[in-house]
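As a starting point, one isolated chain is supplied in structure tokens, in the form predicted alone.
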Amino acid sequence: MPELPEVETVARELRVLILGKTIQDIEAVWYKSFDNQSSIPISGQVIKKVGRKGKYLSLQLTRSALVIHLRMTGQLLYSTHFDYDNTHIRAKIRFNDTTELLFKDTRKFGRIYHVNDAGDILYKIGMDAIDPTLDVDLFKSLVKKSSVNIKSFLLAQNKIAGVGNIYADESLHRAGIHPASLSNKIPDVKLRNLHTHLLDILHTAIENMGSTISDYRDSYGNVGNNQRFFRVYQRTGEACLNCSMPISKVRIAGRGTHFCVKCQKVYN
């Protein structure tokens, strides 16, 4: 699934090849994708922003909103020519000057919501992790106030929204959380580290264009390149970088949780 640094990359890229252009229409390939919420025409409307919050993103147009949640295999693809494989595209937004924005979805999951307003979907999602005003200290209350374990907290996008399996391994394997700690039970030492790391994962992980474990693509369809440098995630079995010892897989919070037994100390 597509996780913060995602689609966030996707976002910059639509700042460029979309903002100015003029909707011609919305097609609904497969009728589930696109929920339109809204009676406001969308036809003639123009792309004024392109916003982001978590794992979801945000069109706002002149008069209403388009929010897309990509779920597990979504892509938004451009396209300038009309001889691109159809192979799952879900919907297509067409502009005036005959430009695509192609909705591509193999699992049929993801979303494209014609609402009034963004925050008509946005409201129930938390703080956006890479959030200037989520500090270390709102950070701490945040998981302080939480009984239920970092993992669960991490993937729960009511407090913190974008961090999804891959970053939140990641990000506790290198404070040296283990995923099973009661958030309300990690020092403040702890979550000052996890603090620091989910930041430094995040931003590093928009540097290197997201990471590609399958489906995800960029707008220009490139895959991402930060898989090359996770230390946990999906490397089951192999030699911890930090003590030696092999990667462990547990299922936690209904997820696949890569974790180090010797580097990551229980909070309970």
Contents of the next structure:
Amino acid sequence: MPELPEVETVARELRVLILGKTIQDIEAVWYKSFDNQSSIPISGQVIKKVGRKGKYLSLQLTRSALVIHLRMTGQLLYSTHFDYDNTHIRAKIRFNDTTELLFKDTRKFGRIYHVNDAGDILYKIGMDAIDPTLDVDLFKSLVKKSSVNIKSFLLAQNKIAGVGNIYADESLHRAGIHPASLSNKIPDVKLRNLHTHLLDILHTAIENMGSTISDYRDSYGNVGNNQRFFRVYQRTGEACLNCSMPISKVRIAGRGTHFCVKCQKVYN
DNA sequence: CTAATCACCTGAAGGC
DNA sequence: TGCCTTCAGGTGATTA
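Please show me the structure of the same protein in the form predicted in complex with the DNA, now that we have looked at it in the form predicted alone.
Then the entire complex follows, led off by the chain already shown.
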């Protein structure tokens, strides 16, 4: 589910909802969902800062940190009452004002890590895709250093963090680059295009509160709006909005990949 | 280093 | 209705 725009939406909401709250305790309803790697007690610690890097959320506490990845179906739902639906709730972060942050995760892939320092988890992640210091030149040099196909490059979180299957396909379509193109064979002009469109797509998706395919919800339980603006993702067989050619779907990097054969040129 | 495949899980959808 | 297969916003380990 959630890629950068969805996680950013949740991060912004959590800053309003839980910043400054004191944690009472954390209950691991499904044992694997909460991975406690620190001996520092959580109880009594205050949420000092809510951050995001790539698809990871980080909650800086007084003395330690919680790092959260929602994977495919994770949701962080803020609750002020106790009569909620417990289905698929895998962990509960309780605050001392009786409110809770519920970790709902149908497929159980998501994780809440408790670590001494958020860097213990985040050190392996590349630069965030909307980090202002990731300018065109740096973007181009990262891509040109890679020999993998561009779709795989965009999905590789250790290079640029936050882009997933939806926004990889959407940005490659806008930039007119075939997803199977080799990263180091794409012309500079096209990479410049890709950088521009990737940023535009991510920022627009944030403005639209993220994309909901099926499971994504924000911390209020609301769906996103950005799925209405997809041009290729999940539009297989439908007309390309640029040229009317039916959208194709193939498997690249082990993922369903949507593109237009006419608008997206292969470089290799 | 890269590429492919499986593993982790549950549920929805489509074919028969 | 039921059974079986395939697929899904992700990533990490393992095997060529």
